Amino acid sequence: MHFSSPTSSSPQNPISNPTNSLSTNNVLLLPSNTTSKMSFIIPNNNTNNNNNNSSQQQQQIISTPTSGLTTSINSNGINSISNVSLSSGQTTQQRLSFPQRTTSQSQQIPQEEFAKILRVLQENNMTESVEIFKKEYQSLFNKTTSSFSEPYFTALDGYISYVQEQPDTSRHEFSQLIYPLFVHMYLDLVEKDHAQEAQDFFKNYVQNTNLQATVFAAHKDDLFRIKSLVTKELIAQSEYVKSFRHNGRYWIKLCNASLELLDQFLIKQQKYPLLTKIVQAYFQLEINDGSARNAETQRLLSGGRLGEIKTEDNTNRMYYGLLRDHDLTRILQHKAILSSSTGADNEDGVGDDQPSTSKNRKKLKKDFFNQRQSKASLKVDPNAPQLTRIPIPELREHERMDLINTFQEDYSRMLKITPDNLPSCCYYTLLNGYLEINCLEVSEDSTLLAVGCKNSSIYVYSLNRRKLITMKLPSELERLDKSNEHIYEQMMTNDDSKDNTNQNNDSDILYNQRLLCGHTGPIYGLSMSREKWFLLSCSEDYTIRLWSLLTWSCLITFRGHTQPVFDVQFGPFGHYFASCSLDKTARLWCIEHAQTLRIYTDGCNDIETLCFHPNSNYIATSSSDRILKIWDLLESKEGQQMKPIRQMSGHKLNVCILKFSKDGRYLISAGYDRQIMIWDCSNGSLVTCLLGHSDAIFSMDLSRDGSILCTGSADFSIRIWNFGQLIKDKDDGKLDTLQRVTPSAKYELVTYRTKRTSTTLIHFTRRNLLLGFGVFIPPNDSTTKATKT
C-alpha cells in the first residue's frame, strides 16, 4: 500500500472530474368492525361515487402549457389518444393511472377498438355508461385473470383510478397509501399459496413507469428485496417483512379533508371491502393541523419503511446545548483567549496589539481555569445538559496544559473561511488498495491516518515527517523522575532504530507505518480518541479491540455484539465509546470496563452507523429501514424499555454518515440516495435538503467554526457548503421552508474533483486546512463507483 505524494488545488483551480397511543382527535385508528363509522369525522356529500373498478387502458397524461392532443403508449405498444385542455402556463403534473393487465398470446383482445369506444363515452362524461362497458369488457375478453387475485386487481385499480379523480392539491396524499397496499396485498398472495399470481400482480403494477416515477420512486430498494420473496417460506424468515408487518402499523399524516374523503371512501360505501380490511390491519392515519402538504415535502419526508414518524416520537425535551462548564468546552470557546497572547485576531476580527512575551503566556495557563467570567458565560443556557447528567470525568492537569499549549498556536493560525476565502485541500490517494480498504480515520490534530482493511489488518501512517513514537521499555521507565513536569513526554521515544541501522536505505521514506493485527475478519469501523492514546476498531468478527499508539499493542477486547459490528466511535471527551452491530443493537461502552453499559434495540433492523452528540449525553443512529434515531444516555427507569427521544425520516436508501453541528442543534445526513438532510434535533422537523452530489455520499466534516459544510461523494468531488448562512437565512425565516428543497446553486461554494479517486473521509485541521482521503480506483476496472461495506 503506498500513498501519492499530497496535492493541493485551490477553486480556481480544482482537482478534476425510526408506542403510546396518541389522543383521539390527533390520531386516527380504523376500527376492526367494517360497518362502523368514523363519527368524528363530517361526510363529503360531494364525494365522487364513480370510481373505477376494474382495469382501464394503461395511460400517462401529461399537462402542457396549450391545448391540444396527447398521445401515450401503454405497457402493450398500444397507442391511446386523449384530448387535454389546459389554461396557458399550467404547470406539467403526472396523473396516476393503474396498468393494463396483460393476457396469453393464444387469446388477443381487440384493445385500440375498446379505447375508442372508452374514449368517446369519456368524451360525453357518460360515467356510467364506461363502468358497464369496461365490465362487459373484461367478462367478455379477461378471462385469463385468475378468480382468486381478482379481488386484488380490482381493489388496488380502483382505489389508483379514485386517486386519479382527485384535485392536483391534495392527489399526493391519497397517493401515500398505494405502495403498502401494494406491499400487503403481493405478501397475501404469496402466503395463500399463489404465488405465479403473486408475481403477475407484482410485474403488473411495478412496471408501470408512471406508478415508477410516483408511487415507487421512493421505495426502490424495498421493492427489490420484494420481489424475491416467492414462498411462505422465505416471508417467514425475511428481516423486511418482520419489520414491515409486525414492528408496527404503516403511518400516514393527512389533512382534515383528505381524511374525510377517504372515510367516505373505504368505511362508508364500502366499495373494496378487501382494501378496509388492510387499512384496519395495518394502517395508523394522523390528522394534519391546516391544509395539506405540499407534494415536494410529501416526496422529502417519504421513504421510511413504516411511513412518516408519528409526531408524538419527537415532543420528549432533548437538551442539544453543550457542557458549559466542562474544561474541553471552556478551552474551545474561549480560542480568542488563548490566541489574545500572540496577538492574533480574535473571533470578532479584532487585533490585539499587545505582544506576546512567555510571562503573559505563563499567567495565562496559571489563571485560565481561575479567571473571572465574562457576563455572556455566566448566562444559563436553557438547553444545555448539567455536568452532572452524564458522569464525564474532568481533564488530568497536563492533558489541560497540551490542549492550551497546541489550541493556542493552532487557533491563532486559523483560517477565517469565507465565500471569498476558501479553504485550500489537501488530498491522499491511497493506492494499490481498491476492493481492500474499507474504512479510514484520522486524528484530531490530523497527524495520523488509520486504514482498515478487508484482511483484517490495520496501517497506521504519520501525515508528517516525524517517525511514530513509541513507549520506552520498562527499566528505562523506572529511572524517570514522576515528579517532573514533561513526565508524559520523557516516558516515549522516537522510534528510530531504523535510521541508525540502514540510513541510506530508507532515506527517501517520507511516512513511518505501524500494522496492528488480531480481528479475524474484515475491518469495518475505525475511531481514534482525541490525545491520539487509543485506537478503536469493530470488525466481522463480532468484536471491538481497543489498541494502545503508545506500545502499539491490543489493550482489551470488547465482547457482547452477536453479529458483525458496523461502525464505532469515540465519545467527544474520550472516556465512552458506542458501537453498533447487524445485531440490531447499539451499545454504549466505557474504556475502563468491559460490559456494556446501556443497549438501544432497534426492533427488526440492523444499525448501520452511528454518531456523537458533542455534549456525550446523545448518539444519534441510523438503520436499515432509513430512519434516523437520537438515543438518551441517561438510564432509564427500572424496568423501561430504552426508546429514542427523537425518530427522523425522509431518506430513500441507506445512510452512510451522520455529523452534528457544532453547537449540537442540528443532525446531517447523507447516503446512498445522494442527499444531505439537515434536522432540527429541538423538534425532529426536516430544515432543508441540499441536493448537487451525483452519487453516494460517504464522507463529512464541519469547518472547526461550524460555518463550513464540506461532503465527500462516489463522484469523484468534493463539495463546500455554506452552513452557517443557511442556518442563519433559517433563523430569519429567509430558508424556503415549504418546498423543502434548496438548489445546490444558493449555498455551495466550490466543487473540488478528482480523477478517479472515490472520497472515503474529508477532515479540517485546526487551521481549517481541508484534508480529503480516497481509494484510487483503476481505469481498467469497469466499476467507477467506489463500494463501501
Given for the second form:
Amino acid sequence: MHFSSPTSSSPQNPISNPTNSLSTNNVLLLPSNTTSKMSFIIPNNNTNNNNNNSSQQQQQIISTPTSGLTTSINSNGINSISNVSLSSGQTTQQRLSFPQRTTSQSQQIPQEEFAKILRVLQENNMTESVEIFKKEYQSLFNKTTSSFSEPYFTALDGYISYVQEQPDTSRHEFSQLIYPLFVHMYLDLVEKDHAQEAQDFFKNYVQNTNLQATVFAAHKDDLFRIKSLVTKELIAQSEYVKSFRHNGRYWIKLCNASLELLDQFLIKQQKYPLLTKIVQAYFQLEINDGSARNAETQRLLSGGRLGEIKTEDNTNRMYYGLLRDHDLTRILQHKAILSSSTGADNEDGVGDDQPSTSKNRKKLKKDFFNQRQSKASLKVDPNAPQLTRIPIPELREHERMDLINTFQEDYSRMLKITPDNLPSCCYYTLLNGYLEINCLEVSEDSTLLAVGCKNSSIYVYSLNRRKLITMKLPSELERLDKSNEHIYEQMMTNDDSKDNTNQNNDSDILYNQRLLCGHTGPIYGLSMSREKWFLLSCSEDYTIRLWSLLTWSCLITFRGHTQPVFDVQFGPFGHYFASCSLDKTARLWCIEHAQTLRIYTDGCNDIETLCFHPNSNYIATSSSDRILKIWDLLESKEGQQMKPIRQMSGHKLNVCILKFSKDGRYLISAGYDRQIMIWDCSNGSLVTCLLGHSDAIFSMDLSRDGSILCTGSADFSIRIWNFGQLIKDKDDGKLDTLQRVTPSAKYELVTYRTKRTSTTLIHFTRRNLLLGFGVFIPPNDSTTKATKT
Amino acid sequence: MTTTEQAKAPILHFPYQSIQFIADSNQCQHLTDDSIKYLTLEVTGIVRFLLQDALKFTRKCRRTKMITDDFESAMKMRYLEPIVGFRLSNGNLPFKTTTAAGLGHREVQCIDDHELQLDQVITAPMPKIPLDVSIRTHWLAIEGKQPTINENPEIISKADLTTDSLDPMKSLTKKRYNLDASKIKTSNPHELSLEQQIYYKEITEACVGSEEQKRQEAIGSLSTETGLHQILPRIVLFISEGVKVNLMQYNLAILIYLMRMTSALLENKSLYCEKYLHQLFPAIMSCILAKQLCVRPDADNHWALRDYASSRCAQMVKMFSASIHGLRNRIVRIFLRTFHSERLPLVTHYGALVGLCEMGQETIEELVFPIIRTLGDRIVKSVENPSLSQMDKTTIDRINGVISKYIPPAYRTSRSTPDDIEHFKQEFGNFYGPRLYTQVTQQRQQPRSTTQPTQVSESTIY
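Right, the form predicted alone is done; let's see the coordinates for the form predicted together with its partner chain.
Up next: the whole complex, starting with the chain shown before.
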C-alpha cells in the first residue's frame, strides 16, 4: 500500500455525493444488507462491476461470524481482500478519471472561483484588489496543499475525538487503536521525507498529557525508539520497525458491538480514508467473547509491541503437570507433603522438633519405598506429560540415596511460612562490586555462590565454612579402590592441614573462593547444576562455557550464538540447558553434545531471559517486544517452524526475571515496569498483577513449598507475597477477576528494606530460610539514580 | 525545509559544524549543505541506535544507570570498533575545545591531558588501594522483623513517623485496611528483649552514676546507636521521672546528667522524639524555671544547668516546630507568663529570660526588647528593698550578664545607627537604657564577626 495521494484515496465525498453515501456505503460486515445495492465506495460508475465482485466476496466472508461457526473473525482475510478491491478500484479509477481528478473537487472549485473573481476584478480595472486577492489566494492555497501532514493530523484528531464521543464503558476499546495508528502515521510521514512535519506530528501527540497518561503509558520504551527514527534510512535499518511492521499484524481484541461501531466509522463512513488504509494494512481485529472487557484489564494486557496475543495462539495443549514418575520429583514432592504434615504436628514449638523428625524420618523412608513399589497406584495427573515425552536421564543409585538423605534432613526441618510465621532473611552484601558484578547464582543447596563479573571472570565462593572440594589428579584417582564404599569421598582432595589453619580466622565467612577464567567478555548469565558438579556461564563473547566445579576447569565451550548470550539455565533434571541471546534465538543444548539441539527463533526480537519449566518439557522466554513465550522442547513436525505454545503480553517494559510456580501451572514474571504478573499456563490468561514495588524488580523466588513468593527490587526492598493464598483465592473464585490488579496490601505479607543494596538474587534454602544477595551501591550514585529516565 | 522551521521544532541532533569538520578532516571538503544535514541526521540516528542497544546491556546487568562499557558492548555488537580509553570523569567529556588559527579559526578539540609536576606526584600521599569484592552477611530480618542494626536501614521513615506522631488515628486506620480482620496480631506492647533490658539498665546506671568515663561512653552510645527505638520510651520516662524526683531533692548533678541524656537523644539521628515531647519539654522547662535546683543556691552553679537546659529547649523548638504546629508559640507563651507573674522569685525570671533569649534573634527583638523595661524597674525595686538577700544579688548580676550578652548584638543587627541615648532610655527604661547604650556603641566599633552572640558553651556543664 502506498499513501502518496491521500486526496485521491478519498474520492468518496459524502457531501458531494449524498446519494452514494447513503445507499452504497454499508457494504461491509452486515449480512442483512445482502439485498441492498452493493456498489463499492467509488463514485465513478465505470468501476461498478469490479466493486460488485469485491463486495460480494467480502459479504461471504463476513457472514461467517453471525452464523455462529467461529468466534473470531479472520479479519485478515477480509482486510486483504478489501485491500485488493480497494486498490484495484483505485487504479482503475485513477486511470479512468485522471483528467477530472487533477482539477477536481477541493482544488478545482476554488481555482475556478478564483479565475472568475479575478476576471471580474480585471474587467473592472481594480489592479490593487487583484494583487491583494492574488496574494490572499496564494497564501490560502499554499497552506492547504503544502502541508503534507495535514490529513494525518485531521485523521488522528478525528479518530481521537471519535473515541472521546464513545460512552465510558467502551471508550477504552476504541482507544486501543490510537497508539498503533499514531506510530504508523509517523513512520509514513518520515518515509515520505517529511521529517519536519513528522516531528511536529510526534510532538503534538506525545506531549498531549491526556494521551500520555492513557494511550502512550504502556509504550514509553517504544516511543523513545520511534523518536529517534527521523530519516527514511534509519527506518529501514531499525529493528524496531522491522518487528513492528513486518513481524505480523497489530492484534486488537474488541467486543462484537465495538467492532461493528468501528466498522461503521472506518469502512462505511470513510471520513478518514487514511485510517481505513492503515487499519486494513497493518491491523488485525479479533472479536472477544461477550461484552467489552473493563478498562483495567485491557490496560494490563496492553504493552506488547504488536498489541495483544491471538487467542488461537494459546489454544494448543500444554502439559504443565509435574513428572511425578521421575525419582527426583517424587523425592521433592514427597518431602514437601511430609514437611507440611510435620509442620502441623510440631506447631507447639521448636523443642519438639527433633524427636518427631527422627520418628518421621523412619516412617518416611518406609513410605518412600512403599510408594516406589506401588507406582502404578499413583493417580495420573492428566496435565502431566509422559515421562518419555522428553527423554530425561534417571538418577544414579548413589545420587538418589544422597538426595533422599539430604532432603529428608532438610525438608523435615523446613519452616512453614505463614502470615504469622514470616521467614527470616540472611543477607549477603557484596561490597566494592558496584558496576563490576553482572550476575549472581547460588547452588540449589545454598552452599555455593557464583559471581559473574564485567571483566569476564567468574568467582565461586563457598557460603558455609566448608572448603571448596577439588577432585584428585588422574594419577591419584587410578590408585583408588573402586569397590570401596566411600569411593566418591576418596576421589576428592581433603587438605585437613589447611582447614585447621584457616579455622582460626573465624570472622572470614568466605572460607574459600575460586576464580574461573576463560571468557573474553562480560558474563551475563550463570547457572549451577543441582548436584553442584557443573556451572554454566554465558558471555558477551557469543559462547557458553561449561565448568566443572570439581576440577575447576572449563569442560566444553558451546558455540552457536552469533550475538552476546544473555541468559543460560540448566533444566531441572540437569542434562539439558537452554540459552538465549541477542541474536534473536533461544537454543536448547545438552551437556553431552557441542551442537544445538533446538533453535527457537523469535523474528525480530532479542530474547533476554528464560526459565525452565519444572517438568523440563518447556522453556519460557521473554523478549524485547515484552511478550513472554513458552516453547515446547518436543520437536515440531517436519518442516514446521518452531512456534511458541503460549504467548503472553502485558509487561510495559523489559522483563527481568521469570519463574514457574512449583506445581508448574503458573508463570510469574517481573521486570522494569514494577509489575509482578502471574499467568496461568493452561490457557495463557492473566491471573493477576501484583503492584507494590517502586522500582525495577530484579529477582524472585518461591519458597520450597511454593506458597510464598519473594521479590527483590531496585527500590532497596524485598517484598514477600502470599502466593499460596492468592492461588487458593483464584481457585475459589474469590479473586477479583474484574479488577485484576491486586494492591500490594492484600497479599503482601511484609517488606524488608535494605540499605542501598538492590537485591539481584533471592533464594530460599531447603529449610525455607530466605537468602538475599545484592551489590552495595555507593551512596554518591543516588543523585544520578534519581534523575534516570 | 528552511532554517526558520528548524528553529520552530528542532530535531535533536549533533551540530552541523562538527559533522562538517569531521567530513573536512576526512578529505571531503566539498559537501553541500544538504548532504551535511543528511549526514547529521544519519549520524545522530546511528548513535541513538547504539544507545538503544547499550540500554539492553544496562538492563541485563540489572543496573539503572548506563555506563560507558554498555556503549562499548553495543558497538561491539554492531561490529564497530569500540572506543577504548575514554572514561567520563565527573560526568564531563574529557575534551577541551580550542580554536586553531591555522585552520581558519575552526574549533579543535583535544583531550584534556593536563601536565603533572613530577615532584608533586612523588611526594603525594599514596592513594587508597582499590578493594576487591568482599561479602558481608547480616540478618536482614528475623522471623518477619528487621533487627535494628547498622547494616539495616532505619525501618520507619521520617515521613511515616511524623504523620504517626501528628495523627495516630490515621496510621491506625491504615493498618486496619492492610490487614484482614482475622489477621490482626495479638497486641504485644513493646516487649523488650533481655539484651535491651540489660542495655537500658547499664545505660541509665552509667548516666547517673559516679564514673565520668563511663558516663561519657553511655552518652556517646545514646547519641549514636541506631537500635534504640524500642527502649526510647523507657529512657524518656526515666528522664522525666528523674527530673521530677531530683527537683524535689535539689540534686543538681543528677539533673545535669539527665539533661545531657536528653541532649544525646536529640543528637541521635535515628531517633525521633516527636512522640515524647510531652514528657521531655516539662522536664526541660522545670530545669530552666525551677525556684530552687540545688541545696545551696547561692554557692552551687545551678546557672549552668539553666543555661544548658534553655539551649536544649531552643534546639528542640527549632527541630520540631516544623512538624508540630504552634510549638514555638506555646513554649514562648510559658516563658512570658512566668516572666510576668510578679510573685515568682528572680531566679525563675532569670530562667525565663535565658529561655527566651536562646530562641534567637527574632524572639529577642519581638519579645525580649519590650520586657527589658519592666525587668529594669523590677530590679531597681528589689535593689532598693533593704532585705535583699545574697542570692538575689547574684541573680541580679546574672541577669545583667544575660542582658549584656544577648541584647546588644541583637540590637545591633536589628537597628541601624545613629544610636541615641534618649531613645535607649525610652525603650529600655532608665536602668538598662544607658548600660545598653554604652555596650551597643562599644560593639559597633568592633568588627562584626567577634561580636556574634556565642551559645552557652557546653564545656561549662561538663
